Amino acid sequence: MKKVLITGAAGFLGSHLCDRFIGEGYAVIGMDNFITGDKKNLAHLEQHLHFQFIEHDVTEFVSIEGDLDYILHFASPASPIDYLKIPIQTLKVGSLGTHNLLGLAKAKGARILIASTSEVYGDPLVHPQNEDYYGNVNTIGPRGVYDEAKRFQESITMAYHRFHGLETRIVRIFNTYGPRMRLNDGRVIPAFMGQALRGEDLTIFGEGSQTRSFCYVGDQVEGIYRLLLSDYTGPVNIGNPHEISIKDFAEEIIKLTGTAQKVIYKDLPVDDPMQRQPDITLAKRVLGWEPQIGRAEGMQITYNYFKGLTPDELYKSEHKDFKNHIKK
């Protein structure tokens, strides 16, 4: 039984990526500090044979027993409510934590699989974006902690790849949705729909016209797990290409949760990209990958499990506190 390691996993898409790994016939072993994961996450495989959770810091030195065949690092913010917040968090665990897991990688002779983001193409001027594109990103802005942490996180794995032989995948994830989204998490969907369903109006920032390209998680975690299974080492976008613009979203969502909110609007945040849809030619031709799942069967799955919700984790508008976790 091969066994892997995942980072971040009682977060959303780690979480899945445990449950598709067990699916497999892997062993898994789940590694989170839940400065932004929930427990309730992993709940379902607690006592699962082949299921071992360790609870760590992957910004400090990480030791693993045994063989390890593959490793993939999910661990950090992927937020703009939670990396506005932990800043130097958010900065460590993509600089400090992937040199500790290219380390470990090294030393088992894993393979190893980080999760990039579309956000190192920053306020994208070629649209859409491909694997090419270098990026036009705002070093110093507010989001920098997070677009520069992905853009450092390439380029050392590629310096392990080029200089000890390392076999590395970088992912490029666009913005992907579905169950275990958590609901305060300052993302587009799980701000429309939890506000659709305490009745308040919809906020959109700006005027609207911004748009996104929304690929559900099921899609994201098939193209994630081909890409650690092919030979391909370049950054691979996945994400969906049906690009819709925040404000015929927003009108959607209003349409599905059959509600009658008003849209209001804010000012836009500093440095919010106005583009975000990806080019997927690479990974249709290297990984035989694209979408299966549209956005309205997505999002109506999406929706059902934010209706399930309690009343608690409904109305619960405080952002989660971090300062325990925050180290000096």
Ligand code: NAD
Second form
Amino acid sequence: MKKVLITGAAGFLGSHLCDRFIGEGYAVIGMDNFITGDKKNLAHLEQHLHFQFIEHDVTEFVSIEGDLDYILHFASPASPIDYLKIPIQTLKVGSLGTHNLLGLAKAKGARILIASTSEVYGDPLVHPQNEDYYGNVNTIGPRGVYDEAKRFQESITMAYHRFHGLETRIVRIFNTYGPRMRLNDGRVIPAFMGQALRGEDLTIFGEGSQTRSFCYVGDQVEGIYRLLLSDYTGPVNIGNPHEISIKDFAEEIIKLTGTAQKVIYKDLPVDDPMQRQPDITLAKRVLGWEPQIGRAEGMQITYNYFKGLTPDELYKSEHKDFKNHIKK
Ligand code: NAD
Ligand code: UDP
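Could you output the structure for the form predicted in complex with the named molecule, given that the previous block was the form predicted alone?
Next comes the full complex, and the chain you just saw is listed first.
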């Protein structure tokens, strides 16, 4: 039985990856420190014979007993509000955390896939973004903590590949959504759905002319799974190229949820990218992958998930309390 370590396992993508690898017959070790994740996302796997969970901060030395075939490094705050609130942890998990996991992969002879992001392209001047574009990132802006940690993560991963001959894979993930996103993580989909369900106005940042392209989690997991098992070592974009402005997206959510509320406008966050759309030519060619689930279907599934939350969960709208995780 092949063994895989998944960091960030209690988060949105990490928990779906645990499900996928368990479903494929792997022994899975999930690792997380719960800084932005939730135990609830893994509750259904707790008793599974081939699932083990280790509570650990990956910025500290990572030790695993026995063999390991694969590592998927997904630990990192991922929402702009999260990483603005915990900037040092964000930089550390992308840099020190990645270094620890590359060292572990080298010691075990394991293949490692790291979760990079469309944010490595910053506020892109090339549209759509393909893997050859170097990006337009403000290193010292508030988002720089995430973007630069991820860019460093890609660099150190390629250095381990070139210098140590380590088997590495890099996925550049574009906005992905679905069940188990944290309702109050501040990202646009949980934000709009939470607002609709609580009967609040939908908050559009800026004029809403900025664009995003949303990928359903099932499609994203399929792309990641294929990339891990492929021979391709360069970075690969995985995302859904169907682009929409945030203003039009708010209208879609209003129709989907039937809310009687309106949209209100708030300040655009600093360095918020004005356009984002993945060029997935490479993923199609090397992985034979493209998304299968359209936005209407994916949003309906996601809305059904959020509708199923308890009133407690729905009204606990204040942002996650990071106090317990922050060391002096
Ligand atoms: P998430 O916040 O739901 O999950 C991240 C998980 O990592 C959480 O469970 C958190 O507790 C854990 N974590 C953070 N720091 C840790 C540490 N030091 N040690 C151990 N665990 C730690 O976010 P997500 O959307 O599931 O994102 C997962 C990964 O995918 C991240 O690396 C993110 O950068 C990347 N990504 C996600 C998206 C997206 O649209 N969802 C887009 C681009 C990249
Ligand atoms: N956004 C918005 N209202 C919200 C939350 C987000 O208009 O309540 C905008 C945000 O400014 C950005 C887009 O929606 O332009 C996507 O934001 P998100 O935080 O989901 O992720 P990003 O793609 O910026 O990392």
